[in-house]
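Next up: just one chain, as C-alpha cells, the form predicted on its own.
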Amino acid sequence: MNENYQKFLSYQERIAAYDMAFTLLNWDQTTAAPRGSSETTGHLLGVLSGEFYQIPTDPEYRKIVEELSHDETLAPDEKELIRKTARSQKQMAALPADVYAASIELGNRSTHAWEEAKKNNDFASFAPFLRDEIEMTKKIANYQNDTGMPIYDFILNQNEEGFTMEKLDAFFGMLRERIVPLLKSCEAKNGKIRTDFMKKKYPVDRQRTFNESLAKHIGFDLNRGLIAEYMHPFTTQLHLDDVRITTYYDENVFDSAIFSTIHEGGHAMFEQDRDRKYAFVPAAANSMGIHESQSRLNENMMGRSLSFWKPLYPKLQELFPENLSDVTLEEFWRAINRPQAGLIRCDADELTYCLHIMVRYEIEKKIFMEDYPVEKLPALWNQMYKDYLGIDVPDDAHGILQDVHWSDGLFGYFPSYALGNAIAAQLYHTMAKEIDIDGELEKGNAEAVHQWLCEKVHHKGGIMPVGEILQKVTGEDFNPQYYVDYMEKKFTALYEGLE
C-alpha cells in the first residue's frame, strides 16, 4: 500500500477513536446520565474536544493529505475521500481550537436545556440557549468561509454539498406545486378510511417485543447494534459493528414506535454495511440526503406498502387480539397511510412531511439572512403551520421546540429530509426494475430489498458522492419526478374502491 495513504489511514484511526469516545458519552448523557450531570459533563467533553483539535490540525497529517491530493495512484474511492478530508480539515484548520471547544460545550448545555424546556413547554428559558446557538453557527461560518457564498448557502453546502437556497427554492416550489393539491384531495376523502383502531390502548412491553423482531425483519444485525428509547428517536454509531438507535413508546400511539424503528433502522443498516476497507474511518456520508433516503425508503415506500404488511400483520394481530382482531389487512394498511396535517414532524405521515420541512427551512432562511429576531421565532413558526399545513398550533412544546437539532447548533440540517425522500424514490424506482420487491416482501424477504441497498448505496455510500452514487445506480442526477410521481399514484390508490 502507498505508505503516505497507509500514513493517512493511521490518523484516520485516531480520529475514528475520539469520535467514538464523543458518540459513547454523548449517548450516555441522552439515555443513562443523571440530569445534574450535563454541566460538568460538557465542561469535560469540552475539554477532550481541545485535545481531538491536535489531530486533525497536526501540520504533518495536513502535509500527507495535500501530498494525496496530487497522489494519480489511488483508487478512485480513496481520491474522494482525501478530498473530503482535505475539504475538512482546510474548515477545521480555519477554526480556533477554543471556538471549536466552546461549540462542543455549548452543544451539551442547549441540548440539556431544549429537554427542560420541551418538557415545561417554556420557549423563553431555551431562547438564550438558541440565541448563543445562532450566533456560535454565525461564527464558525466566518471563520471558514471562504466561497463568497451567502451565509446560508455555506451553512447548506456544509450539510448537502451542491444544494444552494435557489436548488432548494426550485425544489420545495415543485412540491407545493404537485404535493398541495393532492393532500387537499385526500383529505377530503379521509372519512372513508376507518381509523378507531388506531385509538385504542396498545400496551409498551407488546409494542417492544414487536419492534424488536420488526428490527430484525429488515435486516438490522442486532449482534451489532441495540435499541433504547427517548424522546425523540435518533440513530448513532460507535463504529460500523457498534450501531444504535431509539425510539418512543406511546401506548395511544402504536404505530410511532413501529415505524420510528423501521426509519432509525435503516440509517442504522447504512452503518453497519459499510465497507470493512473504511471500518476505522469515521462514519459519515458524503450526503446526508443519501443517509436520509435509506430510513424514507425504508419507513415508507417499503415500510408502508401492501405487500411488507402481508407476513408480518397477522403477528400484530397475535400480539393485539383485543384492537385488531376485526380489523383487515387491507383497513390497516389505508390507515397506516392516511394522511392527514399534523404538529408533530416525527409523526407526520408521508404525503405532508415534506411541509413541516419546508416551515424549518423557510425559518433559517430568515434567521441567516434576515437576522430574524429568536424571540419573534415562535410567532413565526405558528403562523407557516397555519399557512402551509392549514393547523392551528397549541402551545411551544408541539411548535417550536419539538425538533432537538437547533439545540445542538444542526442548521442547515432540515433540508436533506426532503431531499431523502425524493433520492428514495429515485432509487426505489430502479430496484422495481431489477428485483421483484412486492413478490419478496408478500413472502417475507425484507432482506432482498436490504441486499440490493447494501450492494447499490451502503458499501461505499459514505464515501462517494450523491451525484456519482445517483448516475452508477439510477444512470441519472437528482431527479425529484420519481418522488412526486410516486406520491401520485401511490395515494390515488389509497382511496380506489372507496368512492
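If you superpose the two forms and keep the largest set of C-alpha atoms that fall within 1.5 Å, you have the rigid core. Positions refer to the first chain, counted from 1. This is a predicted model, so every value here is computed, not measured. First, how it differs from the form predicted in complex with a further copy of the same chain.
In the core-superposed comparison between the two forms, the C-alpha atom of residue 370 has shifted by at least 2 angstroms. A displacement of less than 2 angstroms separates the C-alpha positions of residue 237 between the two forms, with the rigid core held in common.
Once the cores line up, the CA of residue 444 ends up less than 2 angstroms apart between the two forms.
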Second form
Protein chains: 2
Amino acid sequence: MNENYQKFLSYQERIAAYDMAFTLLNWDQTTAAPRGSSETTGHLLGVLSGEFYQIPTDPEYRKIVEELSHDETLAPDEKELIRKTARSQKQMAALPADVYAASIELGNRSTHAWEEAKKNNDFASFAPFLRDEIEMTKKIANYQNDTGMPIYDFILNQNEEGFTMEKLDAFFGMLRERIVPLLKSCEAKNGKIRTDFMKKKYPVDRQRTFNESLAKHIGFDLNRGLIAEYMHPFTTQLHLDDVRITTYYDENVFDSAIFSTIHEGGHAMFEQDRDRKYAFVPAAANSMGIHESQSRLNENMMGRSLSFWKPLYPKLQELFPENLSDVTLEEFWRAINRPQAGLIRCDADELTYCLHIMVRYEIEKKIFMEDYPVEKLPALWNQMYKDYLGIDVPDDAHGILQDVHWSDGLFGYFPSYALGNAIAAQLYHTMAKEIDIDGELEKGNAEAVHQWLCEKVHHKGGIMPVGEILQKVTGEDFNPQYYVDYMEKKFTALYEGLE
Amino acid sequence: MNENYQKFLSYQERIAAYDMAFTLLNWDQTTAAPRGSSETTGHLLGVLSGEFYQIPTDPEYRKIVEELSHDETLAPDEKELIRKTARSQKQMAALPADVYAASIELGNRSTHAWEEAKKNNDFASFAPFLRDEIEMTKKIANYQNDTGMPIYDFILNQNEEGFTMEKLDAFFGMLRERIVPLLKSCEAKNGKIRTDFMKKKYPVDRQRTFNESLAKHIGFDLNRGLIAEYMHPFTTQLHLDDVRITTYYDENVFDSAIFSTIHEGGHAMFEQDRDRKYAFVPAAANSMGIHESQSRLNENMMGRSLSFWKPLYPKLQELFPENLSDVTLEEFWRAINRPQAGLIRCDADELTYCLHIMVRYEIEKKIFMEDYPVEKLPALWNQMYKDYLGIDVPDDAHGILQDVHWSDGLFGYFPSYALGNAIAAQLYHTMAKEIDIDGELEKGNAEAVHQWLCEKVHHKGGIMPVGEILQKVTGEDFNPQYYVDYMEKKFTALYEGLE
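Please supply the coordinates for the form predicted in complex with a further copy of the same chain, as a counterpart to the form predicted on its own shown previously.
Time for the whole complex; same chain goes first.
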C-alpha cells in the first residue's frame, strides 16, 4: 500500500484516539460525572488538548497531505478524504494564531452574554456581542476565502459544500410558496384531529421498555451502542463500535421520547454502518446535511408513517391500555402528525420546522449581504414569524434569543437542518422505487429501510460529498421538489376522511 | 518557585491528564460501554498509550528528576515525591526493554491460562505458567535489585517500602499464635448468635436508599464522587474531585453492599481529602497498606462497632420492618460480626481475613527463599488452610487457583492487605486517645472520625512513607500488637452475655 497514505491513516488513527477520550470525557460530564468534578476535569482536559494539538498541526502531517493531494494513484474516496483534510489544513494555516485564539475567546464571552440575555429577555445586552461575532466571522472569512465567492456564499459553503445562496434561495422560495399556505390550510382543519389521549400520563418505566424495543426495531445495534437518559437528546460516538444516544422521558409528553429515539437512532446508525476502511473518520465530520437527512428520514418519513405503526401500535396499546385501548391506529397516526405553528424551533413539528430555519437563513443573508443593523434584527425576526408561521412573538427570549448558535459564531449552520429534510425526501423517493417501503414496514420489517440506507448512504456517506451521493443514489442533483411534494401529499392525506 | 520543580509538576500534570482519560475509559468499559465496543476501544487505547508513553520516558524528565534529587531546598514532602519518582525511573531504566515487554506478554498468557485452569479445576495446566512467572520475577529483581537485600525482601519492599521478612514474620507470627486459637474459640460459640434475619430478602431499591445515606454519613463527598453498580466493588478516580466507587446489591445478602460501600468509601475519602498541592499525585500511587488501612478502619473498626450502629440501626429497621422489627441492636451487631472460617479470601470476615493472607505470605516466602517446587504448592496450600483456618480444601479451584495475582506476576502484594488491618488498628488506638470515638459515633457524628483521619492521614498520607506517618501520628513504628489486642477484645465482647 501507498506508504504516504499509510502514514496519513496513522495520523487519523492518533487523532481518533484522542477524540475517543475527549468524547467520553464530555459524555461523562453530561450524563454521569459528579457536579463538583467539572473544574478539575476541565483543567486536565485543557492539558490533554494541548498534547493533542501537536498532531493536526504537525508540519510532517501537512507535508504528507500536501504530497497526497497530487497523488493520482489514490482511489476516489481516498482522494476525497485527502482533499477535505488539505482544505481544512490550508484554511487553518491561513488564519493567524492570534485571530483564531481571539475568536475562541470571543465565543466564550458571547455565549455567556447570550445566556444572561436570554434569561433576562434583554436583547440589547447581547447586541454588542452579536456585532462582534459578525465582525469576527467576516474577518476570518477574509483570511480564508480564496474562492472569490461572496462572503455569505463562502460561509454557507464552509458548512455545506456546494450549497450557496443560489440553491438555498430556490429551496426556501419553494417552501415559502407552498408550505406556508399548506400550514394555514392544515391549521384550519386541526380541530377535527383527536388529541385527548396525547395529554394523558404515560409512566416512564413503560415508555423505557417500549423505546428500547423501538431502537432495536429500526436497526440501532445495541451491542455497539447504548441509550442513556439526559434532558436534551443527542448522539455522540467514541468510534463506530460505540455510538451513544440520549433520550428524555416525560410522562406528560409520551411521544417526545419515541420520536427523539428514532431521530437520534437515525444519526447513530449512520455512524455504526460506516465502511470499516474509514473506521476512524466519523460521518459527522463530513456533511451535516446528509447526517441530518438520516435522522429525519427515520423520524419523519418512516417513523411517522401509517405503515410503520401498523405492527407497532398494538404493542403500544398493550403497554398503555388505560390510555390507548379506545384509540384507533388512524387516530394515533393523525395525532402524532398534527402540525401546529409554535415559537420554538427545537419543539417544531415536521411541517413547520423548515419555516423556522427559513427565518434564520433570510436573516443571516441580510446580515452578511446587506449589513443589516443588529439592533433592528428582533423586529425583523418577529415580522417573519408573523408572515411565515402566522404567530406573534411575545418577547425576544422566545424569539431571536432562543438559539445558542450565533453567540458562538455559528453562521451558515442552520440551513443544514432544513437541507436534511429535503435530502431525506429525495432519498425516500428513490427508495420507494427500489423497495416496497410500506409493504415492508407493515410486515414489521423496518430493517429493509435500514439495509437500503446502509448500502446506498451509510457505507460511503461519511466520505463523499452530498452532491455525489445524491447523483449516485437518486440519479440527479439536490432537488427539493420531492420534499415539497411529499409534504403536500402527506398533509393532505392526514385530513382525508375526517368530517 | 523552584523552576525545575515547576517543570516536574508540569510533567506530573500531563501524566495525570492521560491517567484521567485512561481511568474513565476503563471505568466506562466496566460499568457502561456496549459489549461490542471493547475491541475498537482497546485498539485506540493502545494508540493513546503509545502517545502517553513518551512522557514518563522523556529524557528531559529524567534529567529534571535527577537534578531535583540533589536539590536541598525542597520541602520534605517534595523531596519524598522526587525520591519515589527517581527510584521508579531508575528501576525502569535498569530493565532492558525486551525483558519488560516479555513480562507483559507473559502476564497476558498466564492470566488467560489461569482463567482456564480455575474454570477446569486443573492446577497442572497452570503450573508451567506459574513457574515462568516466578522465573520472570527473579529475572526482573536481578536487574533492579541494587540494595543487597535477599530476593523476597526486595520484592516485598517494592510493594511496601520498609516491610521486609523480619517485620512480616513477627506480624504473622503474632497472628498465628493468637488469632488461630481465638477463631477456634469463637466458632465453638457461634451457635449462640442469632442469624435467621440475615437470610431474609432485602429488596434492592430500599438497600440503595440506605446505602446512599450511609455513604454520606461516613463522609464520602457525593458532590465530588459517585456510586455506581457493578458486580465487583472497587474504587477508582479521575482525580481528587471525581472519585468513584461501585457496589453490588444482592437481595439475599443485604450486609454485603453495606460493608463494601463503607470499605470503598474509606478508600474514596482518602483520595478526595488529599492536599491540593499534590492534586495530581493519587494516594494509590503511594503505599497500598496505608490505603487499605483507610478502607478497613472504616469498614471494620468503625463500621462494625456497636456505637456506629446505635443511631443508624433504627433507620435500617424502619426501611425493613418485615425483617428487623423483632431484632435488637445487639443481635444485629453480633450477626454482622460473627466470624466463620471459609475457603475464599474475598468473602472472608474480619477475624479470618488475615489468616488467608498468612497462607499466601508463607507460600511466597517458600517459593523465593527455598525454591519450593511448584507442583507441591497445592498440597502445601491445603495443609495450611487446615492448620490455620481449620478447614478442608475440596479442590484447587477453591484453593490455590482462587486469586488472579500470581498469574500476573504480582508477588509480594498480598501482605499489604493484612498490613492495612494492622495499621488501621494502630491508628484507631491513637484516635481513641484523642477523641471520644464511641461517644461521637453514638451521637451519629461519624464525621468526627473522618475529620481526624483527614487531618492526620489523608492530607499527606498519599506522599509520605507509612513508617513516617505512623511515627508522626501514633508516636511509634509499625506495631501489630494493637491489632491483635483489638481483635481479642472485640471477639471476646461479641459473645459476652450470650448464654
